[in-house]
Structures are given as structure tokens and as C-alpha cells.
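One chain is shown next in C-alpha cells, namely the form predicted alone.
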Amino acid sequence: MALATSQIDFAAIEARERASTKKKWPSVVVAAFVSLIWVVPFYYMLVSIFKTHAEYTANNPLSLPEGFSPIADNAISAWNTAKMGAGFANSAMYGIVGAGLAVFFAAMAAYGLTRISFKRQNFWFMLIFAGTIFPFQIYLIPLFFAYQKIGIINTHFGMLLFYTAVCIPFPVLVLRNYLNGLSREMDEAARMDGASEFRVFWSIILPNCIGPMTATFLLQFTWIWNDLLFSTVLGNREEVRSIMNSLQIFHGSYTTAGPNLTLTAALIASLPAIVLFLLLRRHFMEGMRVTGV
């Protein structure tokens, strides 16, 4: 053992140990520069919220604000002004219903394409999962006027109608794999004992899918919320106005209120995807693991 411990090279390791230090900085270096880039727009804006209109022209928007009680003011003032009241309805019904049908139906295709014989089962979900390979934005144009025609643009349905739609591809894509691994015993023995396919379905199939499910949920959710593109366009009267569309409008109309007013309101529209993802996180990772998404 001595002369095993007395052959050990302990300058080479040192240096190979230094070498290898000296090879880390510039990667640390860039992290620090990346994690920079990303912190000064959150810094900018905890600063600006903090602080009255006349506070943030006077002084340099990076300053740090004199005090706290300006956040109170400048959150009722944007909520009042920006309308943010009919905008937070109707994005918080677009998003739990939308995304929770389509999330619903894509878990009914994918029990389908999985535990149901039929024939070009490939073929039906290339059909569902074609219409995710081509950007969203080319659907605009036909779709305006598709809902012009029978007359459901600028209504809740229409906007329903959309979000529910698209958002059941990528749903059926995750879950079509998910339940592709799961054990078919449970439902062959359900079926043997005269359990219909939908009981199936709703007590064996869905409460093992819950994972999966919340982790789509969220992430269907946080798009159907962030959505600015499809909800000005198909869903532009006041009453049916996304959170987004009423901040876009609030930051077009009143640019005089300040940026303290507009990143005030930014940040209170956030707030609701951030808790209902605090809320779900352990189904989101618990799915987010067993999906690989």
C-alpha cells in the first residue's frame, strides 16, 4: 500500500487539475454574461413598478426606486385603465376550457389510436398530428374569413372553438406515447368482466393519465394565455378581448401613462399562469418525466 501511495503522481494531478480550471473560464464566463442578459430586463422591471411616473422620467430607469407604496397605485391604475378585469375573465376561459377540452379529446384519440383495433391507425394520426407541422400563422386568413362567413368572429364560441381546436395535436402526440407504454392488462381484464370501452377509458385509463394530462394542461394553458396573434384577430371586441389583447391595446392608447403603468400591468397578467403552475407542479414534473417532454 506504501509503495502503491508512494508512485502516485501527485504533481501531474495537480496540474492536469489546473488545466482543466483554466479550460472552465471562459465557459464561466459566458454563463455569466448569458445569466446577465437574462437578470438586467428583471431588474428593469422590479425597478420601474416600484415607482410613480414622475419618479421614473426624473431619474435613470435603472435606478432604484425611493420607495414601495407607488406599486399599489400603479397596479390599480393599470387594472382600471387597461380594462384588465374583462380581459383576465375571458383568457382565464379560454385557457382552462379550451386547454382542458382539448387535452380531454386528445386523451380520448390517443386511447383510440392505442387500445382500439381499427384500420390506418397511422394514418388517422398523422391526420390529427398534420396540422402542428405547419406554422399557425398561415391558418389566419382562412379562418377570419371562415368566421365571418358563418358568423362566430368576435364571439367567446369562436374563440373556444379555435383554441380547443388547436391545441388537441401535441396533446394526442404525448399521450399516444405515454399509454403506448402502459400496461394493457387492467383494461383487458375490465373488458372481460363487461366494462364498456368509454368505462374503460374514464376509470382505468384516465386516472392513470394524470401526469401526462396536467403537464399538457400547462402547457397548452400558458400558450392559450400568452396568445396575442389569433385573439386580436379573431376575438378584437372589448367583451371578448384576451389579457393580452387588452394589454397590447392599454400600451397603444395610453403611452403616455408611463412604462412604471405598462410593466405594472405585464406583471399582473403574468401572475395567474405562474400559480396555476405552482399549483400543478407535481403532476407537471411527475409528467414531464414520465412523457419526456
Given for the second form:
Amino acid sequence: MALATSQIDFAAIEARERASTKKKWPSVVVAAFVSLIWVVPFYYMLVSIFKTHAEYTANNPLSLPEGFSPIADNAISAWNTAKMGAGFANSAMYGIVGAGLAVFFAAMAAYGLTRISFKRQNFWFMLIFAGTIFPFQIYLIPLFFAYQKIGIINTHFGMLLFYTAVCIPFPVLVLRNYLNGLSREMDEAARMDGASEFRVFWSIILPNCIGPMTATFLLQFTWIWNDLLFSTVLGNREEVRSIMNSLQIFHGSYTTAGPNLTLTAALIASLPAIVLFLLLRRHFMEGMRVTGV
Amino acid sequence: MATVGLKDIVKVYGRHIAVRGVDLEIQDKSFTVFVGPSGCGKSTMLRMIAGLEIISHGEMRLDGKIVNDTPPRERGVAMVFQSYALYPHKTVRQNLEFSLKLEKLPPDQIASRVNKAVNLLEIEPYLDRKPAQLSGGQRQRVAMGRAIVREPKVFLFDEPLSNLDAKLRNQMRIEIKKLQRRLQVTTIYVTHDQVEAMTLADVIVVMRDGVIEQSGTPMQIFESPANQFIAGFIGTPQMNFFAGSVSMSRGVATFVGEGFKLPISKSRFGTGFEEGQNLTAGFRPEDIVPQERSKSAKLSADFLSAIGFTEMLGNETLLFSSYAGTEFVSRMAQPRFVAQDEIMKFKFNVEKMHLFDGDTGMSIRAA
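To test you: the structure above is the form predicted alone. What is the structure of the form predicted in complex with its partner chain?
Every component of the complex follows; first up is the chain already shown.
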């Protein structure tokens, strides 16, 4: 006999089910405590950007600000003194062009590695892949001397060359795996439809890789945007300076400016990556889903 | 409109030989079906005809012209793939237009070709949808549409129905046949499903281990299989085989199986028999007749056998049993309820007996 739904005591069921999850408050307390490690610095930044320098030095660093208005002044002053405009432009160029080219080249490599048969395919793949195995820092000294010798140190081209090259291996790994899963019958159909090899790549394969390409592009862009080490060593002149490098120099030379300005600058500097992620999040999540990045 | 000539075609992958010398002439406007178990080389044949695989050795001609080295796009062949292989990022219309745009046809011609295919296949309502929004059957139609718009000389189908459910498969099978009749284009179709082969083909080509075992009309293949493999492969349920040997008496040969004897007709099987020669007798399920009362000359004497299990299909019942250690299937044309372990009388329809050489498996027939 079917149970009449009117006889079901929903409240009792809910209470019983909740009871089974209730006795977990000790773990919640521990989790809350641990989360302070992340929350406090964030809170510190959040209150500091709304303080003037005088306000910051007068009160406890963690105290609440007296008002919201100082942020505009802080932003303008940080932007100007840290020369963030130039840093933004440089880093945007390195990030967009460098990561863009890297992902595009990686897609071409992945196409070749999965669709064109040639000798020692696996060897070539492993060679490219080796780029992700070693810590990037080992490139630093040789690159510096080589760049100096060739004369591309402190140039936009040199920076772009490094960022593009260093960002290729990881997307190759991701895109190769993804392309391996894409139906080969699809490119055969295109070949029968009269498409040349490049046409197959451009019109059939690329449009079907938007998800993983966006995901890897965002990861590489963020890496380039946040890179401090290489941009300090390879591009320290003002015209080629990246945003992170500008921040460091700002922090170093204007310590009198106070943490309120430094933090405002840091916040501004992290906005583009966040905005880009929000804009592309649909593709990014899809890319994460299909590639398991 | 084209003939396809294959001469001594060989395909080698590294050290593995996938196709070992195929000769075949495919007539203009004919419907040819390559059939065989998986790994027999039938798909490889199709892919070589398409130009997707290099022909290792031999000659392929399209309308008399050698096309071994002609790339797929210049051969004038179109293919429908097993997975349909539609472009997922393009709408149905863009899928259909893609090849025509690559050919750089003028827009009005592209539109008219697409419209023609769309009307033929009744896919008008889905034109602006992407493949992911289509059902299996609709995708199948679009895949065919993509082949049709190119107005190819030859249509190639690579197991196009294997991803569809049984009902849709039957429906699409009929549609493919109708379409081919209407368009009158030479068609080559690969399948492992012998029902598709029987129903679609003008010519069936049975392949095994990279060679053609037999080619002919469906009825030729069904009624006069060249060997035991083909006899077993074509027809469901498959043909029943009984091992036995020849007994000669005053120049008349008799097939002696375990516990039964059957006369060997001179007119059908000739006279080249020797005493003790190993033979295999083959009977299709409908030729092992249960409960037949008539004493027609074409039927053998009764034999009794217990029913192992039955498959009741409604219009007929398949009886699974064994006789003298050999399992067999009998088709009961007028079904009634049959209990398990019921002892039933069977007769062989001797007139429809097939004989195969016990050692080579080759069919035996009067010269």
C-alpha cells in the first residue's frame, strides 16, 4: 500500500536528519580558528585602504577606519607615485600577449602531437613537458647572462619571449590530453569535406578547445601578472617594468608612504586578474571540468 | 555516378597486414555492403577508398582513373561516420555548408544545395541547432545531409547505424535504402550486422582476415555460401552444423552423422565423394522442422530431442536443443507453448541441406 503523503511528518524527518550532523561543533571551532590565518590579513588590508596615513599611525592597525573617503586619495596617490599606469600597461601586454601566444603555440603543438604522425612523438612531448618539471628559478642566472649577451635584457621583446616560452609546456600537457579525447572522426570528416591540415586545426579543432584554452590562458596570465622574480631580474628598467616590480619598488622607496598606500596599490594590482576571471569564468569552469586542471 | 575498381589492394600497419589483396569491381549506382566480423579489414577498405588511409599496395580506380594518391577532398567521395562526426561548434546549417564554403561555391548555389538536402532529409526544423541539441536519429540525418550536399560520386557509410536503438535503426535503414534509390549514387556501406547487409545490399562482400571470402547478391550469399564461415555468418540464428562422413554404397553417397543418415543428392552435390570423407552438414534453423507430420520425400526420418530452452518471439519460437552432442536451433513457424525438457520430434529438410568439406570448410556443390 502506498503511503499517503499527508501522513508524512516532514519536521520529524528533518530533525532526525539534522541530529546526525549536529555533533560537529568542535571541528567547526577549529576550522574557524584556522581560517583566521587567511581572514586577518585580508581584514587588515580592507581596513587599511580606508585610512589616511595619519589615521593609520595614530590607531591600532586592526582598528576600524573612521570613514570610507580616504580610499580615493589613497588610490590616486598610489597610482601616481608607484607609476602603476606604466606597470599595468607592461604587465597587461606580457600577460595577454605572452599567455595568448603560449596557449596558441601549445594548441598547435598539441595538434601535431595528437594528429600528425611522426617519429619519436613521445620523446618530443616529454621534452616539452620537461619544462614544467624543473623549478623555473634554475633558468634565472643563465637567462640573465644570455639576455645580457644578446642584448635583449630590459626590453619588452625579451620579457615577452621569456613569458611566452615558459608558459608553453603546461598548456601543451593539458591540451594534448584534451585533444586526445576529441573525436578523430571529426577531423577526418573535415578533411573529407575538403579542409587543409591548417583549416582542420583552425576551423574544427580550435573552436572546440575554447574551454581548456581559456582555463590555461587564465592560469598562465595570472602567473605572468604575479611574477616578480623574473621581471625584477630581466626587466628592471622603468619602461619595461611589470606591475609587481613597480609595487616592490614603490614599497621599497616610499616606505614613508605607509602601508595604507602600499595595500591600496596591491589591491589595485590584483584587480585585473580577478576581473578577467569573472569575465571568462564560464569558459574557465568548463575548461576545468573537461580537462581536470 | 561512378564505378570503383579495386585491384590487389593491400594495407599494412607496421608489420601487421590488415588487408591482404582485395580485388573488386563496384558497379555504377550499386549499393555494396562490406560485412564481416570485427578486425576483418572492412573499415580499413572503406577508409582507403575514402583516402583517409594510404593504400600500401595495389590500385584503386574511380571511373577508371587511378586515385591512389588523390587526397580525399579531390576524390569526390563523401563519408558518413559511425560517430556522425558532426562539428559540435557549428549549427546544423553551418555543418552542411562547411564543405561547400571550402569549395568556394557562390552563396546562391550553397543555399540551393543545402535546401535540397534539408528537404530530402526533413531536417528543416533543426537548422539553427547545434549537434548537442539533436537526438541520435537527427544527428544521423545531418551526417547524411553533410554527405549529400557535396553531390559526391560515391557515398561511403561506416557502420552508420550502430549508435542507434533498435527501432530507429530499422527506420533509418529503410531511409538509407530509399535515399540511395532516389539519388542513384554508388554507395559503399560497411557493417558487422548481417541483417543490414542482407536488407540494404545489391552486392554483399563478405570479408574475413583481410580477404574477400565471397561477394554476390544477398540471396546468392544466403543460399549458396562459399564456405562454412559465410554460412555461419549470414543468417540469424546462425546455420547449424553437424559433423559426419561419407558412406558409399553402389556409387551412391550417404552422409552419416552421429545417429542419423541423410542421402546426398547427385544433382546438388555432384559425385566426387569418397568413402570415409569428412563432411559437415549445414541446416538453417527453419530447415530443422519440429513436429512435422507429413512424410514428404524432402524430409528426413524423425529424430527425438529434448528442448534445452526456448525463445518465444511471438510470431515464431526458437527451440534450442542438441542432438548427438551437437547443439542446434530450430525455428518453429507456428508457435505453441513448449516446456523445457519436452521431448520433440524433428526432421531435417534434406532439400535445403548444405555440405562442406570437413577439412577445408569449403562448400560442396555439383560442378
